[in-house]
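First comes one chain, alone, set out as structure tokens in the form predicted on its own.
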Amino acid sequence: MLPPGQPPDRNPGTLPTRERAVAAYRWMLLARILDDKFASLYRGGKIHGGVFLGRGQEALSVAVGLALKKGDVFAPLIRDAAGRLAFGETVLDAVRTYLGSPLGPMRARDGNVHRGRPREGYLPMISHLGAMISVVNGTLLARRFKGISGTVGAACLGEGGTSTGAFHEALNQAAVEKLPLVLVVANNHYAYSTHESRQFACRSLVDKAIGYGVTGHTVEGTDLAACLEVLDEAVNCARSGGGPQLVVAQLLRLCGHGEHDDAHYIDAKLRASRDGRDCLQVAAEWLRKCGWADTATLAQWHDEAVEKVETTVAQVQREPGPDPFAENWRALATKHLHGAYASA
């Protein structure tokens, strides 16, 4: 376990195969692609609500959505745009939910990113985000009582949600119980504009794994080499039988809380830090010092997914919109009108 910031001093042999990490650059840049249109399109007031980015922290998000296989259960953050899409969400739900059209997974009844597919493991948000710990601790012992073995719960959360009550009393059960949690932190200094010397008094926050009984882990948030090698690491130690595992990634959100918000509190010399760094340029050197992608490849890599994205937003500008007094307002777990679950 390495101390938070520190980069961590990897063997060649347990380095990411080029396959993997060449997949992981690519949801990366998709999503923060995706992002950045979102943002466009509500400096343009073509989305109601509001839109938090991911920037900064796509390799963190992305190595959690590669962590996890089909069976298991993901509980993202409002910055896990990458992790999303690694782990099966598509670009056209995403943009469906933000521009509200009514084909979307949550059929126009949320505006941003509280949308899932229950039915697939993959949980809507709830903005009161150590709320999640307890969702996904809750699937995971249905499944104990079923009989179902061999999945993996991840929530996750930023430092500020771990001052609440919801995250000590769900981390609590989920080390008593044993449950196969991976709880990931992405520590990004700032809870919207609090800083963390006011969030925290502990050195670090994975020291707090110590206390309930869990196995803690940490990670430089910017590196996406060490996020997929760390991220694997709790997974499938959690898929064995190790009991919960808590995540601390060190990193910094390279944009304010939400579109609305101008970040001017952030610390000038805390983006000048190496938590400063953009994950996704990190990743492409990373890709060219390996060898496996060069100036052209990661430039048509960009091409592909700004062609895709907009090819997408464009689709659904076309669809119709909401009517709320044609809506057949039934609770989402039942079928539309076509015979299929909004959240299968």
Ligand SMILES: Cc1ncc(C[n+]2csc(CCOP(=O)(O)OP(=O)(O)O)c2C)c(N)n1
Second form
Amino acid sequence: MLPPGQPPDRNPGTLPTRERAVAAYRWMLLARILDDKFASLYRGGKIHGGVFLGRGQEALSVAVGLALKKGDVFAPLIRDAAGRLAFGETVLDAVRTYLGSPLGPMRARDGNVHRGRPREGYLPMISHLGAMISVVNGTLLARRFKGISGTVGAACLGEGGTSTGAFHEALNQAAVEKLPLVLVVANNHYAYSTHESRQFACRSLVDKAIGYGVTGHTVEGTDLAACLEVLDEAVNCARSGGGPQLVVAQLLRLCGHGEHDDAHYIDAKLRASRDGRDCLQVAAEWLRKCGWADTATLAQWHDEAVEKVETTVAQVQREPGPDPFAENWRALATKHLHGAYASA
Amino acid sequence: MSITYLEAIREAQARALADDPRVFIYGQDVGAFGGAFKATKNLAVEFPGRVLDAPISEDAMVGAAIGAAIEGMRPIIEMQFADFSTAGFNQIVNHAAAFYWRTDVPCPITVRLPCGGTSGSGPFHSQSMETIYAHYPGLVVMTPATVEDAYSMLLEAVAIDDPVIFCEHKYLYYHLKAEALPKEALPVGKARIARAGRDLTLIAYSAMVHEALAVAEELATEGTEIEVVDLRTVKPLDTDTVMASVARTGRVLCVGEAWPWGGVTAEVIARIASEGFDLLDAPPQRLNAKDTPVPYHPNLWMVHRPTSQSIAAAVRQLLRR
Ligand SMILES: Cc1ncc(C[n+]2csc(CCOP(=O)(O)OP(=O)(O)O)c2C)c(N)n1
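Having displayed the form predicted on its own, please output the structure of the form predicted together with the ligand.
Let's see the whole complex now, leading with the same chain.
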């Protein structure tokens, strides 16, 4: 049994399918409940700045996090609560960052989805879309220099992010250097309010793979079983020397761009299509059908996840906020080079 | 033996590669070709696998350097010309510069910018970028004016734990020579009195130090003693050395090859005005390039940037006040 908040043994291929599916489902569930909690805190005015959720994208995200091992590199984006947890992020880190606790990994200097632990291969995103991909490339280059083989780096992106120059430069760079990069594009058809038809003109984004000389994969992003299979395949392929992998998933975000947004622009037909299914429900159905979980078990997991999130939020809410007088206001690591603007 | 500014940059990189297995060089044409200016000549042969040709992807070059630095490497990025660093601007100012502040994990990358004007280079191969990078918290901006500094400061750029923008002046590449590489150096962050004087302080950095020294030489024949301060690093700025010099002379002119709006000279003058107003016998002055793109033709180029003539004229005017 894998209690929420603790990463499972990440070792694709060796875990029995049931354990893997259950682990994936439980991370998805935990992510959903955590996201919902952030949304409710946001509505209650308890969060500074925006809240960005991964509702509807948990199956894809968790499959990325689970396919990676300790020692791999992961650069998630705004809709990756599930993948972050599966990769090893604690609920405590997530909550502390959203609530601006100085005890969190970003120490209240950065917030919400901009969080990570770079020393553990978990890169904190900057907002600029596409910018994380070449940084993952750099970590992989470093490993090559150091003679470390067998590690993989994964970066997540939305279909809107594929229109950036940074995406192009980085995927091309990974291809030129034959790096073990897995670039996962979640095509949820809208970038904020902009439909994909205003974003790219190719038939499918996976067609770009051939242009870059990398391997392409497609997957139905609402189907956990398919996501686990395709992400494992892509990650294993990168790990065994197959070079960069581009994974393109079809799905829909079942929420606004951020919690400030009602997503009124999303086409009702799309909502009613397969892409509009709730991947969490689809996954629960799958577990039930396989005989891996019954209603009572699903309810128990739900309650355990709620308990985990609620106790963590309660703990962080008791923690003091950052103290501007204790802050050193210094942006340089080299102490003797702090300039005249460093606080007196 | 004599060594040029450019050779000093090559030698510093050779030494960094030899001394530290974490160092590698990444940039366009830096490998077998040895770089557009030959600043990495033969390094790919001497250090196989550690001097990599990059695609024309400044954003991804810097991004990869950041990733490698997170993993403990010490990358040196060569921009083919400083002007093209705008294509990697986002990774430099939003990612590298903010990384330590956000994460407590250092981001020790060195970005070499061949900068400054040479005649005939035009608007896109002549720019001085120090101002724009100095504006961002989290970056160290070096502007060496001498062969010795080019060598020792580049080594220090690679050694320190912060991202460094290393502005190497293209005009100095071949024109400037020294007898030998330095054995010791002033620490980074300290300005240098390039010439002592008591009548007026001329503050400069990078190639403008040499124009300033020429002016000091010329005015010395008229009995005027000009003190020349070489800032060496523009960020951090060594206000102490600047202020001490102004205290000695009471008159100050700050010269920069970059554009006039804001910038290094404006910063220096602002600090003098706010912290050293009482030391002044005349209003603090500054002199910059004209507020247009850098022109192509030598006739135009020669008057676009400050020269020893225009600096001397400004000095004479200031001495009369
Ligand atoms: C370079 C850049 N430009 C603009 C933005 C503002 N922005 C944030 S998210 C977003 C939409 C992203 O859409 P997509 O990449 O499809 O991802 P999704 O939000 O659908 O997951 C935009 C425009 C940004 N973060 N970065």
